[in-house]
Amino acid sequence: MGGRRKRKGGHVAFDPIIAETRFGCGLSPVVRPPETIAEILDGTSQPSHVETQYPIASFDHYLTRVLVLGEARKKIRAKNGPDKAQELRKQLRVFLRASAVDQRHWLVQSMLRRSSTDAGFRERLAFFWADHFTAKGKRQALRYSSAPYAESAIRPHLTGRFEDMLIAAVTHPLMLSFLDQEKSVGPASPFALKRQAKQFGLNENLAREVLELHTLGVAGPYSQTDVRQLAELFAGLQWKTDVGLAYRPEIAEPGAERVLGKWYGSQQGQLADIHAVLRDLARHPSTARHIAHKLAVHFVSDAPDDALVRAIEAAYLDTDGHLPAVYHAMLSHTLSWQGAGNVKQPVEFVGSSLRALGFAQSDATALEDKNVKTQFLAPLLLMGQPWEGATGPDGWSEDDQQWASPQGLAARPQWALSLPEILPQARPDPREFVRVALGPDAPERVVFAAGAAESRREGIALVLMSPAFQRH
């Protein structure tokens, strides 16, 4: 592996080890780093091999199940007897146990494309979008569709306006559920005035959640009433199982709707009205700044040099959100290849550790399904950041605090001495693993600590437990 790179003056221009660490899924013995900006962006551009060799399944492929369970119901509900009841529980329990060891098979997947990759800048920018749209299963059906909602909503979009994945997660039947947004009911609709019942009513999670999370952010120059109003232009829109995406006009508020000074809708709505605000807030320029700073946080520091957010929100606003230009603009800076780097959150802890041990296809075959809960699932949740477990829609914390504290950082050591467990063919010397995880110029004390340490066991954890490692 190539060392690093500067310009006169002793900037840091690119370097292999940087790239690989900071924007991507870290150091590996069989994958060398990407040696120029553009190799990175190249890797961007289209699905890579692990996401083929490690599939995980659409959220089509996972509505299927849904529908044989939805099916397998209505005909116990058809029948007439005491041990109907018995018989719909017994069916959920089945659904659920399968969907949650396909969650934990995802998992493995997800860890097995860290792993092997060639392209980590685009695992990592998926997990960056996955948690920029967070989305969770309320509902029984859905409570582990969060991979396949990624997979279908996020992947696919990774490279182009950052309007088109916003439509796609906002409008996503996961998103649509995990806000409620099956309650909301224009209250002067069709619908309401004739069902006229309290249970039925406007629902303002989603529309509060676009404009705060998704577009603007939380600074952003919108009411109370935008709010309001973009939720009424959102009420028609509504998701089943059976029939798929819809706009109801039925149960849509009547009318136009005036959302940052702008109208949309008519007497009638349609889902192309919900498209026009989405790729207008996409467009505006709060939109522009607070991605270009959430992608900056993510990936540089927590406190971004404002010169570096200024230049990545330019190139948003000049290509109108045009997401390889954003990647190149930040890309592309001298200050993103500066400073210490941001303390890797657990699951990016976990996913480097594995690539810097070669974890494989081997090694994951060996897992039984019982191991990943105590190996993988268990040990994520004691390190703050359970699987899929966002705890709301404003999803994983980025402040490196929340992670760097004595209960973030507590678990880490444990799990890291027990990856002998998850790949006993993993023991490298850890005189040669500490140059393997941390680069040709390895801080000395941790080459020190690794060479002298009693097993190999104990070395290889004092390197991942590393201050290098423990940040990108």
Contents of the next structure:
Amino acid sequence: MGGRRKRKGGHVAFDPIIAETRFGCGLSPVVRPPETIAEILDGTSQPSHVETQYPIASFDHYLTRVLVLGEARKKIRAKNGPDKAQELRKQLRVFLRASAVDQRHWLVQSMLRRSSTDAGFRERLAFFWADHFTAKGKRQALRYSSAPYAESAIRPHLTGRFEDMLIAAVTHPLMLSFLDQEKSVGPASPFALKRQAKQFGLNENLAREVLELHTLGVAGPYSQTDVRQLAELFAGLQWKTDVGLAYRPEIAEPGAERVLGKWYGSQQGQLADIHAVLRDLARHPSTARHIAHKLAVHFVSDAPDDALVRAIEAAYLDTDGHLPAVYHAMLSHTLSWQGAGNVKQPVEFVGSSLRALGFAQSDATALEDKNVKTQFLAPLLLMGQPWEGATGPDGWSEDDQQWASPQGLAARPQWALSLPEILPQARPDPREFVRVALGPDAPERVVFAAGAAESRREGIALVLMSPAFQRH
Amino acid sequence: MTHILSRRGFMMRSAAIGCSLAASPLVTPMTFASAPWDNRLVVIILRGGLDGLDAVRPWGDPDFVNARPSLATERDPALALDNYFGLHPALAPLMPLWQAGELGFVHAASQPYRDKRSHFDGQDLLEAGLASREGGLRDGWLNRMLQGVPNVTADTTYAIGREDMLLTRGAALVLRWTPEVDIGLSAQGLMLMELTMQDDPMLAQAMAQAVNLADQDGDPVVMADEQDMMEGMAADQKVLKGSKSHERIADFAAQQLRQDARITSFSIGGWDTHANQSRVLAKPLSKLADTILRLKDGVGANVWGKTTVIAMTEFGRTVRENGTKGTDHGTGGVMVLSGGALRGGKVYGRWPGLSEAALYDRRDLMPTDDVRRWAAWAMRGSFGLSRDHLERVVFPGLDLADDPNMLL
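Alongside the form predicted alone that was just displayed, please also present the structure of the form predicted together with its partner chain.
Next comes the full complex, and the chain you just saw is listed first.
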């Protein structure tokens, strides 16, 4: 590909430009790229300064607001006015409107994190794992809680063991709601037996997605019986607004369950059994393979070389899914530094464009809420990636073809041309900007196009639309 | 905006500035493989829960007027469909189609989804074409319909509009486009972009197709200068927010159907009429009427004769009006059928009645038919798909039952 820098010989040569584009948030005029693999990994090991500088609410904090809403609605219900329904709706509407404003604020915060971080790999991993464990509000009150969920369930585990992140995500209130676990009741549980007329039963949704998406993968060695048994084991996983996760033994299915040939649980259900099965699933060889493949696909190529996947998989198996070792295996492999790179997903394209233009707090402050709708939400929708809007639990597609669709791609220059409205201060000369965005070895043709553009606005858009920038 | 160029103008102007555009992949019309069928199908998803009882009013039912003091006020003989049903006034522009046999309805129909009455679940299931979420929702029924059909190309089916509809998602090729997208570059900028993309076939090809589509969607693909570009983008923002986007969608759909496209799908929202329904519902109903009329005009008489339009919603609404002169989420509703290929002029379905004992859950219109069955018969009639494919792959577990004979 014209845009990529040529590697010398067959060895990995660590390349700071690729390090910052492929494994980071893109080149920046103010933050220098990492110089070693160790530096990349060090940056991921703890919360970086951008997380405190540009805070996003924790899920607990979000729940306290849901609690306030619930109290207010309880009061309305207790009254016996004629306008009760209308008042309830109004209460919800006010809450939702305020939460939507928060969601847009958190969108800007996450763009600021991408723009100014010196640990770009950490931001990319947070996005990757939040997508792997996609969860979103199904109940109205939880509609805007995806960012707080990622903040609380995903980020603390980015450099721990995979099983800890798995447990945090799968037993999280938002996941329990999203995948219908809150409706699942053991059919022989004391709770269901007392209410036989109501015909309570299991919902297999969470169990199925845990096996298919979160751990073993769709090709994994599980059967419908395993799904059913796991669903029985999961019965009891519930949550409450005031405490979060709340295991309820009275709705658990009595007796032990057999998942992938191993028995879990006993007469009395307990959360520990669920943790045990999740830990075993996390350490399963199919999970190692699934996660290794997914990481390679996300960061390196839609069709990664098997040698790369095997190297990542081996590190996973050797360490029981200790994620820093897994990342290290990927970053230190020659094959990870080759090829033209994937097409950026819209969120990554938007984030890296802002970073290249030095998007900063002052720009964010000047950005009005209503403009976040027109300048971020609407364009992301047109590009095919509505903010926090993945439709299914399988998250976003990794398929380049999906992102390089005619509509999705056409919406990119349309947005890039509007950048002077988002960043009125950033009016770089396109001839200099091309080196900032693509590095000192920017492809000749892009350098030419940047210089030949008839306006600054177009010159910048052309650089951002070049394959060297569209891929990473 | 006098300087805005059409693509043709762009080619001439660019020739004048000395660029060899004939060789440019960005402006060469794409050639497409031939489509597998000649008939056309348009699927419209009505998001929010259309109140079927207000759209197609069962005046002949003795319980209708009592249940709806503010909604069922005036029985206009000019809107009578037959001795029993009458149209909502906002659908009056469709009366000529009714008289021509190009408009029909299925009343008291719904998908199998029951009880929770959630938009989220209801729309997902309607588009997935499944009876329950168990087992996951991975693709949509319109996409599954295409799977395994020979000669299906990317431009056989268009999903139009901003959202990625589950209805068309899946393994088969479907082209998405929304007229709100404009590339926005100047002619010069477009050529420079082409230059930077020439070593990346995937991006270059997608962009070439985008330029082509943008050229057909009712506004110019390139802007002459920065001023035009800004004005053009402002206009698009307005369309994005405004009420006329359905017109551009209908026009674009018609244009594609006149060419190689055989199936288009899009959605129309605004049906969630919890309050002041007599005012609120008129707007989306007019949009729907407008959309159908524009499709008819846009495709021309010949193609219209081969076209079937089906519009379906996630659920109907409560039989009784609520305290805010609106209706709440219900169950049975109405499905709208149109097209020159339709045997219209008829309200299909089995009417269950509106007496309290006849209602679903003592509140909703009792569904007596499955909307998926009608969608399936529309596909079978239009494309000759096998019963087996429809009952096993497209709508797993559905019983197609007897042919309702809805198409000519």
